[in-house]
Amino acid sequence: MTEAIVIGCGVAGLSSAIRLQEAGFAVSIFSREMPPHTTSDVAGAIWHPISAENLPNGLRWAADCREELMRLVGKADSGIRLVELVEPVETGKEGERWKTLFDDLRPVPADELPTGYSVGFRYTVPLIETPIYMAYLVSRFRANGGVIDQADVADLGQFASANGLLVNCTGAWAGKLTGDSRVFPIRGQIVRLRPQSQITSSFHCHGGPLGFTYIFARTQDCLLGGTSEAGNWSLAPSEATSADILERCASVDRSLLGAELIDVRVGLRPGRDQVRLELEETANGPVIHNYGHSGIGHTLAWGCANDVVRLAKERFG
């Protein structure tokens, strides 16, 4: 059985590790932060596949992830269930794709958006509650024999193989491990209420007046958001954006005013042109990256982890 190593535990980590588990490796992870303290954790999540369009695979990918995630929801272990999502748009990106991606795609009447829009659609997609969601996969991993340390990583040629593999998912810090100057992070910090029973329907939008926006109202708390901050490294929760994200969520729901706070999070995005999905033949082994999911690792990552296998059997036969 030959031996793989995935270095990172975020959604992209253990989707790798659990895939390479499935195909007859015998695999372990080392990662700096492990769940609930990864990026992954902090991210609200949907399946969202708009922005996949932009990326060489990135439909393929995202199609094999709504696959695995709609055969998880109503499991009660996994945090994956459907919900009806509203999505205003900018004005002059409602183009044609949109029907092609959603199943029930619906207009909403203009006079039931925020103010600033004119068009917007109403569909159903998987919501990934991500504290129940990691846990699971960590779960998953580890009912399978998989082995979790923590260790900080520093060097990955001391964690290659000649005779095994090693999968680099790490993310934001991937460019420093590998000297690719093309991975940035992307600073997201999100508030998270008390869960608000009264609110039936997420909320979603990128662009126009509200910029960057999402209400997802999830078991455990209700979750808002949020910033998409290029290049910003710090992990510490800012109050005015904070008090930002609370105005804009409360105009588009008022329910939302007074609501009980638990907590503000961030996490770094792994920003990059392109995901890097590939494979390496390195003076000490074979590495497998797959980095550089930007905002949509939770939409890719069944589908990367697909490849990651594929090159995997290539690499060894």
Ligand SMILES: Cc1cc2nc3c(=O)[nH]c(=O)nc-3n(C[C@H](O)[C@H](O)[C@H](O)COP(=O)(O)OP(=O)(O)OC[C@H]3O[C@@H](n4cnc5c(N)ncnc54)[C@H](O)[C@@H]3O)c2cc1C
Given for the second form:
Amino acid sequence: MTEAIVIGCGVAGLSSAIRLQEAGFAVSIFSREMPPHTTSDVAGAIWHPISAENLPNGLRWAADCREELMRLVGKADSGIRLVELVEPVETGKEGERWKTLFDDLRPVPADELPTGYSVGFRYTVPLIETPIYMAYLVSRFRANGGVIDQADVADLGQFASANGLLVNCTGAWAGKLTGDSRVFPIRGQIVRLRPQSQITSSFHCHGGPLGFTYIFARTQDCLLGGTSEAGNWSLAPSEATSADILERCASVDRSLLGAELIDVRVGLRPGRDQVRLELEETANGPVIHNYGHSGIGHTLAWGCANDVVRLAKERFG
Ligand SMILES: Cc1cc2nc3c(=O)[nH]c(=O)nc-3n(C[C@H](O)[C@H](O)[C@H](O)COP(=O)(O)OP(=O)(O)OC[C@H]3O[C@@H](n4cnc5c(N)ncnc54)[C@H](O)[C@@H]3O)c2cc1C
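Please supply the corresponding structure for the form predicted in complex with the named molecule (the preceding block corresponds to the form predicted on its own).
Let's see the whole complex now, leading with the same chain.
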């Protein structure tokens, strides 16, 4: 059995590790942070492939990922369920294109949209309740015989070997290990409130007066966002940012005013102009890089993991 070591225990690392196990590799994960302390745990997250259109393999990865997420819908411990999302847009021109991505896309009457918007859509997407989902991925990996060890890796070369496979899933920190200057952090802050059962549709918008704003009604909390600060490495929550998020979200739904706060969290999305998913033959052995998923790592994870396995099989037969 070929041994594989995965560095990183976020969604990219765990999905790659599980797919490699399913393909017959003996897999260990080494990681500095574990769930619930990774960027992947902080994320909202919804399956949302819009920006995947800009990546050469993006829509294929997103479609493969959706297939696995749909298999997990209704599996109570997976944290995946389908939710209705309301999304105001600036022009409505998106409609024709979005119809190919979301089966049940339909218009929302203007009087049901926040002030300043006249066009919007309603559609169904998989919601990934990350606190539940990341724990599910860890237990799925362990149930397949996987081992996770805490390690702050300073040099990938120490973990690579000629007879084994190394998979680099170190997210925003990948540049520090590879020298890849194209990777950068995109800071995202979220505010978690107690569950809000009165909210029946989640909300997402990316432009217009509210900018980047979302409300995800989850079972264990209600998650509010968002922010997107390229180049900012700070993991410290900002009070001013929380106040701004709360104000934007309350302008969408007044019932959020006065809701009880659970906590505020920050995650660093791994920004890159393209996802780096390729095999590198280093002096110490083969390394597959799988990082740089920016704001859509949960949307692409299983599709990218399938390609990690394809590259691994091509290399090891
Ligand atoms: C607020 C927010 C909202 C988001 N919403 C969505 C969404 O709705 N939909 C969506 O698809 N995506 C969303 N994302 C993006 C998504 O979360 C990321 O793309 C994804 O989590 C990246 O996964 P990753 O495994 O590459 O990185 P991470 O989760 O950051 O994992 C990297 C791992 O590598 C480890 N590591 C790094 N360096 C080293 C080292 N030197 N040695 C050992 N271990 C190391 C870390 O400890 C960690 O375990 C959101 C992100 C944020 C922050």
